[in-house]
Structures are given as structure tokens and as C-alpha cells.
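First comes one chain, alone, set out as C-alpha cells in the form predicted on its own.
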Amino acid sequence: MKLLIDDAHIDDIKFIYEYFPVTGVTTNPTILSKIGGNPFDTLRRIREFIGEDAELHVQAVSKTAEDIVREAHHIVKILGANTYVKIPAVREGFKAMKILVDTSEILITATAIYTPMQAFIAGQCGASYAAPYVNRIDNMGFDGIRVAQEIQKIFIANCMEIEVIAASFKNSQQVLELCKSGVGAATVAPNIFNALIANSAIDDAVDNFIADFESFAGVNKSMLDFS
């Protein structure tokens, strides 16, 4: 399962990249609204930092299929290859996906997915990813993890090339459950990234090893001080 950062704050992105194996960055209009200003200024900074080989997911916000198609071309023209255009999995979105797949090489992430059938149709339209909103589905009284797992099973059963890119997590346990299911990717907010390995028992074990070493080697000593 690939891990991506679901955020647009460049300092947070740099921090996560420094410590974790990350495939790219996903954004949406809500995330970009927290930065403000020209959205392409923010997105250019992200693209410059992560490089041209990393995935960058950017959402189109137009309402008609024809405008979504134009917006998709505009996004990719500015941000370059490996930019996935996020398109809502609704009727106009499906129409736009079909046009883009038939007429261009633009990569598509189907977004705003709450049901397995949305994901299936997006895959049939040629999308590369389907993004179920795990926690938002939970908040509607359903099981977001189960929905993402069902989507994964549908893709496998129908030999579809599209992958799940699960989004909207409230805790690290949700990420773990999807990791065990072998979904294609998960996009995770910086605070959830840090929670993936947060465990006082781990910290205590490391501290105890260091204390035991220093008890015979000396304070602030390491293996570098010996030969």
C-alpha cells in the first residue's frame, strides 16, 4: 500500500517526507482553502519540492463535463506529468472521465466516493484511482473500512486496473486495517502519519537500550566511539 500526504502546507509536507516513505501528495479544495491565495502558487511549491516523478493529486471543481475536461488540461499543463486530476464520481464527472480517457493521457482520480458502485463505474470509465472517504462514510452511519474493502474486492473480481486510494481517516487504526487488506494506496494527514508509529512502549524500549549502553560505555557515547 502506497502512502501519500493529504495536505498542502509545505512545511508539514517537508517534515513527513524527511521521515516517512511517501509516494506523493493529495489535495482538495478544502485543503487548499486553508492556505488561501492563488491555488497554483501552493501547488507549484509542492510540485517543486516533491519532484516530477511523485504523484500530485489536484481536484477539478467545474460543474459540467466539458468544463471539467478543460480544467483538467489546464491543471496538468501547469503542474506537469504525474499530476492526477481528481474528478467527482457523479454523472458529469463520469462523462468527463470518458472524454479524457478517450482523447488524452491525463491521469484521473475519482473522488467523493461513498459507495462501491461509484468506484466500479469510475473504473469502467478509465480512472486510475478511486478515493473512498473512510471517516465521512463512518459519520453517515456506515462502515468506511468495509466500503473500501468491498471496492478493493470488486476491482480484483473484475480484473480492473484501477486502485483504491483511501482518504479521510480519523486514526491510525483505520490505516492499518486497509493496509492489511492490501488496498493500493492511502492518503493520510500529517497528524495521522505521526500517529502511525506513536507508542510509549516503543519509546521506552529505545530509551532503555540507550541507558543500558551508556551504563558501561559512558554518557552520550555510541558505537562510533569504539573500534
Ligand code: G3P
Second form
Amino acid sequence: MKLLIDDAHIDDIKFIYEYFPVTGVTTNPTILSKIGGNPFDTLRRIREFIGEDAELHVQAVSKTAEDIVREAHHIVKILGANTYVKIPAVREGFKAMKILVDTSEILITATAIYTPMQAFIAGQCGASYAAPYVNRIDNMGFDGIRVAQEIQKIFIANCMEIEVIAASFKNSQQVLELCKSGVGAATVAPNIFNALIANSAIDDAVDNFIADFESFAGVNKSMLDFS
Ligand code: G3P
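Got the form predicted on its own; any chance of the form predicted together with SN-glycerol-3-phosphate too?
Let's see the whole complex now, leading with the same chain.
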């Protein structure tokens, strides 16, 4: 399961990149609204930092298929080939996906997925990823993990190349559950990244090892001080 950062704050992205294995960055209009200004200034900054080979997911917001197609070309022209255009998995979005797949090399992430059938249709349209919103589905009284797992099973059962990129997480346990299921990717906000490994028992264990070493070698000594 690949891990991506679901955020647009460049300092947070840099921090997570320094400490975690990351495949790329996902954004959506709400995430970009937290930065404000020209969205391409924000997105260019991210692209420059993560490099041209990393995945950058950017959502189209037009309402008709034809406009979504134009927007997709515009986004990829500015941000480069490894930019996945996020297209909502609704009727106009499916039409746009079909046009883009038939007429271009543009990569598509089907987004705003709440039901397995949306994901199946997106896969048939040629999308590369389908993004079920785990926590939002939970908040509707359903089981977001289960929906993501069902989507994964549908893709495998139908020999489809599309992958799940699970989104909308509230806690690290949700990420773990999908990791166990082997979904293709999860996109996670910076605070959840940190929660993936937050555990005081682990910190205590490491601190105790250091204290034991320093008890015979001296404070701030390491193996570098011996040969
Ligand atoms: O980008 C889509 C998804 O990650 C949204 O998450 O936290 O707004 O439900 P959230």
C-alpha cells in the first residue's frame, strides 16, 4: 500500500517527506482553500519539491464533461505528466473520464466515492485510481473500511487495473485496516502520518536502550565512539 500526503501545506509536506516513505501528494478544492491565492502557485511549489516523478493529484471542479476535459488538460500542462486529475465519480465525471481515456494519456483518479458501484464504473471508464472516502462513509452510518475492501475485491474479481486510493481518514487504525487488506494506496493527512507510529511504549523502549548504553559508555556516547 502506497502512502500519499493529503495536504497542501508545503512545510508539512516537507516534514512528512523527511521522515516517511511517500509516493506523492493529493489535494482537493477544500485543501487548496486552506492555502488560498492562486492554486497553481501552491501546486507548483508542491511539484517543485516532490519532483516530476512523484504523484500529484489535483481535482477538476468544472460541472460539465467537456469543461472537465479542458480543465484536465490545463492542469496536466502546468503540473506535468505524473499529475493525476481527480474527477468526481458522477455522471458528467464518467463522461469526462471516457473522453480523456480515449483521446489522451492523462491519468485519472476517480474521487468522491461513497459506493462500490461508483468505483466499478470508474474502473470501466479507465481511471487509474478510485478514492473511497472512508471516514465520510463512516459518518453516514455505514462502514467505510468495508466499502473500500469491497471495492478492492470488485477490482480483483473483475481483473481490473484500477487501484484503490483510500481517502478521508480520521485515525491511524483505519489506515492499518486497509493496509491489512493490501489496497493500492492510502492518502493521509500529516497528523495521521504522525499517529501511525505514535506509541509511548516504543519511545520508552528506545529510551531505555540508550540509557543502558550510556550507563557504561558515558552520556551522549554511541558506537561511533568505539572501534
Ligand atoms: O481528498 C479527499 C478526502 O481525503 C477528503 O478527506 O477529511 O475531507 O473527509 P476529508
